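Consider the single chain below, provided in structure tokens and representing the form predicted on its own.
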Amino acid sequence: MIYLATANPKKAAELGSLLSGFDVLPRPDWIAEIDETMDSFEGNSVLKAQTIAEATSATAIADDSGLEVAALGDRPGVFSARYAGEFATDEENVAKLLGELDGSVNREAKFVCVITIAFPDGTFSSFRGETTGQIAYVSTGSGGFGYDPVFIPDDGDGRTFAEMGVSEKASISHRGRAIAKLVDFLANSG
């Protein structure tokens, strides 16, 4: 039994599908949202996983992920989910991003994901995945979540993540790459 730390239903569904061979449970309702107080993806991922593992006395998986845009000095980074404000929607975050890139020819970006698995004894392991790409000029596609409608991966065929199916996206996404490392770790740790 492994608890997920995320309260984001779209992220939980994606993680659940990527970890389909494991007994994965959603974060218990009685555990409050965890403030992401660290200044790195790694720090936030470890913080969330250890908090859930300690609260449940069970193994927990957390991820922290975000978008780093070269022309914006790698912003929004760890603030990706709240780029346009504390309770901003995906659409508001995307609108702010596109507004700040208006007129910029440098559209280079990178999605980063750090997945941490924490155990009840306090030990943990973290796995990083990255996908480079470009920021589109307009949102396209209806799949995925977050910045998926404006992120065109370098490893793809010119479509945004939001235009891809779940398994197609997972095969080249930052989260898919981090999860693949986690699954390999779990398979080899007995």
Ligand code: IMP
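Residue numbers count along the first chain shown, from 1. By rigid core we mean the largest C-alpha set that fits within 1.5 Å across both forms. Everything quoted here is computed from the prediction, not taken from an experiment. Compared with the form predicted in complex with the ligand:
- If you fit the rigid core between the two forms, you'll see the Cα of S171 move by less than 2 angstroms.
- In the core-superposed comparison between the two forms, A13 has its Cα shifted by at least 2 Å.
Here we have the form predicted on its own; I need the corresponding form predicted in complex with the ligand.
Partners and other molecules have been left off, which leaves just the chain.
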């Protein structure tokens, strides 16, 4: 049995389907959401996974992800969800990003995802997935979430993540790549 740090049913279902064969459960509701207080993706994913593993005395998996934009000195980074404010919507975050990049020809960006699996004995392993791309000048597409409508992956064909289906995005996304490494680890650890 593996607990996830997320209580979000959509994220839990997506992770559960990618980890098929494992008994994956969402964060128990008696454990409060864990604040992301660290300044790196690694730090936050380790913090969340270890907190759940300790509280449940079971194996736990947590992820932390975000967008690093070169022209903005790698911001918003670990603050991606809260870029335009504590309770910012995806649309507000995207609008702020396009505003800050207004006039910039350097559109280089990178999505990062770090997934950590933590064990009840305090040990853990972390896996990093990255996807480089370009920030579009306008939003396109209605799929996905977050910055997907303005992120054009270098490994794609010019469409944004929001114009791709779930499995197509997962095949080249930072999260898909981190999960693939985790699945490999689990398969090889018996």
